[in-house]
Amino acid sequence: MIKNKKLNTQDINIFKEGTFITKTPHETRNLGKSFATVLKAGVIVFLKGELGSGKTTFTQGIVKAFGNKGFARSSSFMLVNEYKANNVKLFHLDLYKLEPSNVWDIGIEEYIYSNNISIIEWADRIVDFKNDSHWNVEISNMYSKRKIKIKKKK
């Protein structure tokens, strides 16, 4: 729900600067697969929250609504997955495994800068970013909730 106003995905301006509430990992996923339509290639997507607070399932709904047939999982153990859609790629990276100054040494460059769609979960230790162009999405967990606040940097 956002701001007691019901989701219409014909109003990308509600992405710019929103806070939603979602009940369930399935709406949660909706808003992923609603805020996709919002993004293109050269995108960056910063996801920040608590470890479980639902940055990956937000993830899904994002990559189902490029097409993707695939399930995205969470890239802990990979750092990066890359799922093919439409005429673009996502690259879904996962930084908590990583401290901020080793971030730069996996060649994180090649991704973010790649003209493709990024999605950081744990983007927090990433410093020295260089593009204040991206889309800051913050999840946090109230009781059986969650609050997704999504912002437009620039």
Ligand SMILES: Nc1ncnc2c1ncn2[C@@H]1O[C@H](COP(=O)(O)OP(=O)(O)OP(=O)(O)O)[C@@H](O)[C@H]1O
Given for the second form:
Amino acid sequence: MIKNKKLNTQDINIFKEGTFITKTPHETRNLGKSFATVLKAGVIVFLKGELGSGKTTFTQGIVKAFGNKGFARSSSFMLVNEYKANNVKLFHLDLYKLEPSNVWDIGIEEYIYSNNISIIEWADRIVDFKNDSHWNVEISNMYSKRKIKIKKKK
Ligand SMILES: Nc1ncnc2c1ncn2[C@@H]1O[C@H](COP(=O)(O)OP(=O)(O)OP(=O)(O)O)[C@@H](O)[C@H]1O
Ligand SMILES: [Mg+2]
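Could the form predicted together with this ligand be shown next, to go alongside the form predicted alone?
Now the complete complex, all chains and molecules, led by this one.
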């Protein structure tokens, strides 16, 4: 277990393959904030985990890391939230309501292949993903704690 406050945020290697335990939403937000250091133009992040596992909470940390005042809101109503991330855009997509069969019909490629940054909740809905390079963030519930597995894919 790595305590968030001890993370060296300059060292992105800790995120290339790591498992983190957070005890509170605040810690999850802070982990998202630290993870944001790996994000640059063209990066795609898949967020996976059951309902209420903390995907949006993690995203809130990312959104905040880039100095955005607004918070990423939790799912349902809006499919895409747009923020800024230095000189590019940060897209927060939520695919919860989509069926895997029509996930490509709504034009998500316009976001994820736009050379901006895309954070995708319920990325399990995406099938036939052509671009191998992305980050996988999988959150699982352990009572009040969360286990957050982060891995860079290619
Ligand atoms: N360690 C923790 N990290 C994150 N959230 C936690 C933690 N402990 C408890 N929680 C609670 O779990 C919930 C996480 O909600 P959040 O909206 O981030 O989940 P989500 O994965 O985005 O859900 P959904 O699939 O519905 O979009 C919040 O109510 C939060 O307070
Ligand atoms: Mg959510």
